[in-house]
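The chain below stands alone, shown as structure tokens; this is the form predicted on its own.
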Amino acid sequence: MMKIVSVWNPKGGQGKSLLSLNLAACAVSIFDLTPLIIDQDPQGTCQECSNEGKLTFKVIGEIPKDKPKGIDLVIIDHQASDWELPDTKILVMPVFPTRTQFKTYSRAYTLAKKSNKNIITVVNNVDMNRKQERNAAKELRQVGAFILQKGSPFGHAESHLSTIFDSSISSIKDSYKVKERKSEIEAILTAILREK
């Protein structure tokens, strides 16, 4: 059965595209699934990466008229400033661990909760050396959020328009703590796949 998930937070710059790309790559690499990303972001980050030809999954720019065949997981990468609640039951909501980022996230989270959405919060780009970020991540983890730490694997992947699961690029494959970052993505995807 095909699973559909929306990566959504009306606040821009929270890492929705980065998360979408790496979740899809994890689905291929770890779970042997066939994912599809629907890139609804006008910036087209996922499509730009796809156009480079290094991704192991397909990215399209709009919701198809017909149900895609042979797809196990559809990830919809929503644009910033999109306050329309997605139709999907499962929402992945990334948020950066700084006070200025929480206001929009909190409003969107409340809206989604009132509509009985299954919400998976991802505290994204956490620098554990910064006390404020570490404490924010710890508080959210206590209420079920996942932590995705800041790290060089994401920077190397972004510079190659790829994902941290791309072992064909040595700067990604050999980057510091890449295994830990992959494990964090895998834990998020495992939670998504368990949702109903």
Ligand SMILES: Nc1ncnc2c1ncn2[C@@H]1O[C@H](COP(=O)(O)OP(=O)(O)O)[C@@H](O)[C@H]1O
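Shifts are known only where both forms have a C-alpha. Please read all numbers here as calculations on a predicted model, not as lab measurements. Superpose the two forms; the largest set of C-alphas matching within 1.5 Å is the rigid core. Positions refer to the first chain, counted from 1. What changes on going to the form predicted in complex with the named molecule:
Comparing the conformations between the two forms, with the rigid core held fixed, yields only the displaced run 41 to 43, spanning 3+ consecutive residues whose C-alpha shift is 2 Å or more.
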The other form holds:
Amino acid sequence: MMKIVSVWNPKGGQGKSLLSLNLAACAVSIFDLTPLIIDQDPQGTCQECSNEGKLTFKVIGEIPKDKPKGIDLVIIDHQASDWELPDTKILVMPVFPTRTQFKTYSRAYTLAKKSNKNIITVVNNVDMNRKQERNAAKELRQVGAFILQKGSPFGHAESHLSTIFDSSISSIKDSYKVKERKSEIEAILTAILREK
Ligand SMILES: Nc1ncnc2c1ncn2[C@@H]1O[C@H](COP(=O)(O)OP(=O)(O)O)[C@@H](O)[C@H]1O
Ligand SMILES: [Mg+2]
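Could the form predicted in complex with the named molecule be given as well, to go with the form predicted on its own?
Below: every chain and molecule of the assembly, starting with the one above.
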């Protein structure tokens, strides 16, 4: 059965596009699934990466009229400032671990909870060397959130318009703690695939 998830947080720069791309790449390389990204922003990050031609999955610009064939997982990458609650039951909400970023997230989370969404929170870009960030992440983990640490593999992937699962590029493949970051993405995807 095809699963649909929205990656949503009205705040920009929380890692929505990064998560969409890497979850899709993980679905292909670890789970042998066929994902599809719908990039809500037609000039968006995912489209740009897709145009480069190195991705292992398709990215399209809008929700298709007919149900796409042969797709296991649809990931909708939402744009910033989008306060419209997505239609999908499952939401993935990335948030950076700082007080100011939490504000928008909390408002959006409350909105989503009222509508009975299944929410997977990802505390993203966590610098474990910073006590405040580490503690914020741990606190949220205790209530079921996932942690994605800040990592250089994402920077390397971004500069090649690719993902951290791209082993054809040595600067990505050999990047610092790439295995750990991949495991974190895999854990998030496992949770998504388990959701009803
Ligand atoms: N875990 C992370 N480690 C390193 N850089 C990150 C991480 N998460 C996000 N970033 C960086 O932060 C920036 C914003 O991410 P992006 O996915 O474009 O956010 P959004 O789609 O929510 O606006 C990008 O440059 C991205 O590479
Ligand atoms: Mg984006």
